[in-house]
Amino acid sequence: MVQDQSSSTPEGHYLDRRTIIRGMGLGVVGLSTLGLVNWLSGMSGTLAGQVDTSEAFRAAIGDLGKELFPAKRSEKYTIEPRTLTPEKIASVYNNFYEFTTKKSGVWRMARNFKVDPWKIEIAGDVEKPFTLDFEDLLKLAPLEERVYRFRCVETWAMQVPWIGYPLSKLIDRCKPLGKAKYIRFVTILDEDRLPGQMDKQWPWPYFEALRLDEARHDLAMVCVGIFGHGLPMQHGAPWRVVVPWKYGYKSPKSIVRIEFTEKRPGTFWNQALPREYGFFSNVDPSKPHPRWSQAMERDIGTGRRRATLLYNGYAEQVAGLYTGKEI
């Protein structure tokens, strides 16, 4: 596939998968790449004039665990050239097919959505199946903000300050069986409150899965926070899995259920197209997508485009994880 160095990028080499939702005569009308920085300049004329932004940022979690927030920054995580993507604009161009498959339109449905009580079902193979309180969870280990680079399969990016925990701290809590190679995760099903959900031409509720010394990387958070508070649930409230180094989609948001197996289970993207999208998923500007290049990217905090960093920049990390030839 050319790649396009202009600094506009012709539509049909972002087509994203949206492009098969509108296929299927759906009707949806999505944010392309092309229209990135369009969006971004008349986005804080319109949040400054019409929207209250506090709507935008306020924790799903509301005042549970207020004293936990916010976290200590660690100096371990470094963005460096690059710069922290403003709040305003993260929080609202979002995916998340559950609520809609309009990015700009996910955080105004996603306003008030109620996540206290919730629960996370352990299961499969571990010592013993149990149900965690997200309280518990939210007190596991101790907090740290730690900022990321984060990367979409649909080729824009953005750079947060996530706040958790390492994911090894919950699975050791959650003391998987010697022959457990996989964690599986599965997120909410609420057709009443998802109206996505009700499209059954996808396989909800949503679910992915790790290799399980992938999920024990240092890198591999827990997240309960963003941008020094609670996450707000177009983030994947009250908490998500946020594995930096791979696609977006790879991060799972509002998780209800974790299960140990030792086959590799299937995820979601990988079930509902598999010629397109693989289980590790893994950052790769030399490896296409089917129809579009992954050799670039879009800030959406600058509308600049750059060139794409092996494993999102953490090859030195995470490379020894890998052959090179994964999907």
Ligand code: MTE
Given for the second form:
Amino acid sequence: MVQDQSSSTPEGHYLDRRTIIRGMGLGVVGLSTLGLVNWLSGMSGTLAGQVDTSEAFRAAIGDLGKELFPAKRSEKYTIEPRTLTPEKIASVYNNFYEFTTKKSGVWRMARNFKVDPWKIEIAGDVEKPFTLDFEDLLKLAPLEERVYRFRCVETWAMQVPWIGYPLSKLIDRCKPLGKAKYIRFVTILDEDRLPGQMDKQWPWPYFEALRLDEARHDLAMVCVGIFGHGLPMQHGAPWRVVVPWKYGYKSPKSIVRIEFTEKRPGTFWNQALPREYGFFSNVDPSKPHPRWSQAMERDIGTGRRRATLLYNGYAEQVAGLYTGKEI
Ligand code: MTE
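May I ask for the structure of the form predicted together with the ligand now, the form predicted on its own having been displayed?
Below is the entire complex, every chain and molecule, led by the chain shown above.
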């Protein structure tokens, strides 16, 4: 990413809190107090001069698949002792460069974005290329809710309830050939509606890739919802991939094409800044980013800092993917 560490503070909330605290004559001392931080976060959107953030939560798919939400929570993966990040924080603090590089601005710019109809092309090393309607993807497997840790390379982190199903179910439906070793995701390209794509320093459209065995791991998810409803645009409507043991940029939003390949594909961030972003990008506290340490992270819900966990806390599940393999 282009930001330095200071931008890993949710600027909107931080400014709100600072302004309020000054106004209250409390100074900054109270900032680390969990209760106060949560209380102030809860107030954002209702204070004078602020917008109503309830719009930030609206599913971009409207009523489509309404009967499928909320989905039953799976207890397979837990995040204890961490608590959920409030929706009103997670949904107004986003990385979605197609709209803007300003985290607190994404939901505002994305709120009227229409995602219907949405088609997904399946191509490359597959038995037969085809096109899937989003509605078919939505109903391809039973939806479940999974609460995952989510860690951005910029050092901010959250815990949110994603809704979807294992990516392996979609891969099976695509029928890749035996020679396919990688899966590549290409996301929406629409310069007329996505102002960030006018910025030609980035290699649009956003694209990402995984080794096929990583993509088939049960933790890797096709994600169609969050917080009990369909995805709002700022989280990548109508669907995205979520890979919780990797830095957040490996979880592409608003996907329109999937390709299976024998050779390792390039990725957006690796192409843009090859010295800073590699292919695997597994969360690892011992491997600093060239411009900052990855040893600690900051929870955007509580504002607290804590130690980063190897594979974002999923080492038990995923370490085996990398033993004896060159990464
Ligand atoms: N997908 C697209 N299409 N465009 C993006 O800019 N940003 C990535 C990832 N997927 C990005 C994307 C990064 S850097 C992060 S940290 C996560 O989305 C953020 O997901 P969230 O905003 O839903 O929390």
